[in-house]
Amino acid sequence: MNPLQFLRLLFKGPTHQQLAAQLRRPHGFMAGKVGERMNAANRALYEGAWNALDLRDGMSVLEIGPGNGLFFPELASKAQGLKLFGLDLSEDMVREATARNARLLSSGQLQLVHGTSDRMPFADGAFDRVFCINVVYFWDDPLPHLHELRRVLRPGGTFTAVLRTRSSMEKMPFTAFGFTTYEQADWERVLQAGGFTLQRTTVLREPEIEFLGVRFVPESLVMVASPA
């Protein structure tokens, strides 16, 4: 980044294509802000991908993309011995992550991974759920992480996606960079390419916001499949 970017990212804030390439991969001095950012957008799809997920104790569970690792905690919670692991692109969100979690870390409950989904560092079948929010507008050919995916879960595993409509993304104008929208019958074929039979969808409506002048209520869908 050259000095004039810098002096723009300071007085002006990120551009939409800056803020975009952030959201995928928060990097520099930025991340911290980022991850902030996202924790507070993503609370309720949290709760509704925990809803859906149907732990049960003894679960080996994957987060893909859990930026500053906030909620692993709250997920432990969820069932008794639980084994969580995270699978985070950016560099500066894995040692965030890492410095949130010291104690499910250092129990041994926690694993953290800098990688991504497309070519995953974990052994066939070794999770009974995976799930992820906000990330497969980033997954610019979808298939090869969902043939990850099959490879990694256990028989009878799932995997659950928590992403925002194509509707209510477009609302917000830094998704024109780098960002693949869908609706929930769009989703429904990738996952059906890629191997995999949808098992459920939740809708959820999020609390209302407000960018750049304009309030709108996010819609968003949790969908469940598992391996046809």
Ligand SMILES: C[S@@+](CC[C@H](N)C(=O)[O-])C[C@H]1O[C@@H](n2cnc3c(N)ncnc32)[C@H](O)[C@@H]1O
Second form
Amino acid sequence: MNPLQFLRLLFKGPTHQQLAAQLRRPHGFMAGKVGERMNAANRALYEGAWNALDLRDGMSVLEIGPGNGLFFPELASKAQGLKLFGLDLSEDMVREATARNARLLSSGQLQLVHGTSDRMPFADGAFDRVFCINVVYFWDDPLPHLHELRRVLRPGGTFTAVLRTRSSMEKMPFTAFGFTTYEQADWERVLQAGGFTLQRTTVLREPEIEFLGVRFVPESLVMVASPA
Ligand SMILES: C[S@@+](CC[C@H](N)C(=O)[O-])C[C@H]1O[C@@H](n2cnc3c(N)ncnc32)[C@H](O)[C@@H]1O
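For comparison with the form predicted on its own, would you give the structure of this protein in the form predicted in complex with the named molecule?
Up next: the whole complex, starting with the chain shown before.
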């Protein structure tokens, strides 16, 4: 960032392009604030995911793109003896999630990894459940990611994607910069192309939210799929 860009950021706030880049991979001095804003805006989506995951005692669960990891302690309480994993593209977010989750990490119940969902450092069949929230917009080509998901899921495992609909996302101008957005039928087609069968969809109608200066009533989809 050159000095002029820095001054603009300081006095006028981030451009839509800068914000989109932060949401794709929070980084640098803005990362902490971006993580906190996501926590405030996205709690209802986490609750939607937990309700859909159908967790049983002892399951292995991977979250792709957990950001600052605020919600791992709540996830850990949803069943006995869950083994939790988080994989995030942002080193800054992995660092923040590590600082927030000292207890789960030291007990060995949680592992946090820096990496990308199209090349995951996990064994075949490692997980009963994989989920991600507000991440699929950044998969420029979703197929390598879905291919990896099929590899790391156990037989009987599921992949749950939580995403805001295209009509909701379009209300946020920064989504014009590098986001791929979906309505339910679009994501179902992508799942099929990637070798998954859609099991069920829950539509979440959230209360009005304010996200970085934009107020709107978002609609989100919780879509549970299993390998075909
Ligand atoms: C918009 S944030 C969403 C954070 C959180 N899930 C939420 O909804 O509040 C997207 C997160 O996914 C991560 N991410 C993006 N692409 C990824 C990929 N291919 N593999 C792993 N993490 C990814 C980003 O670094 C960021 O932390």
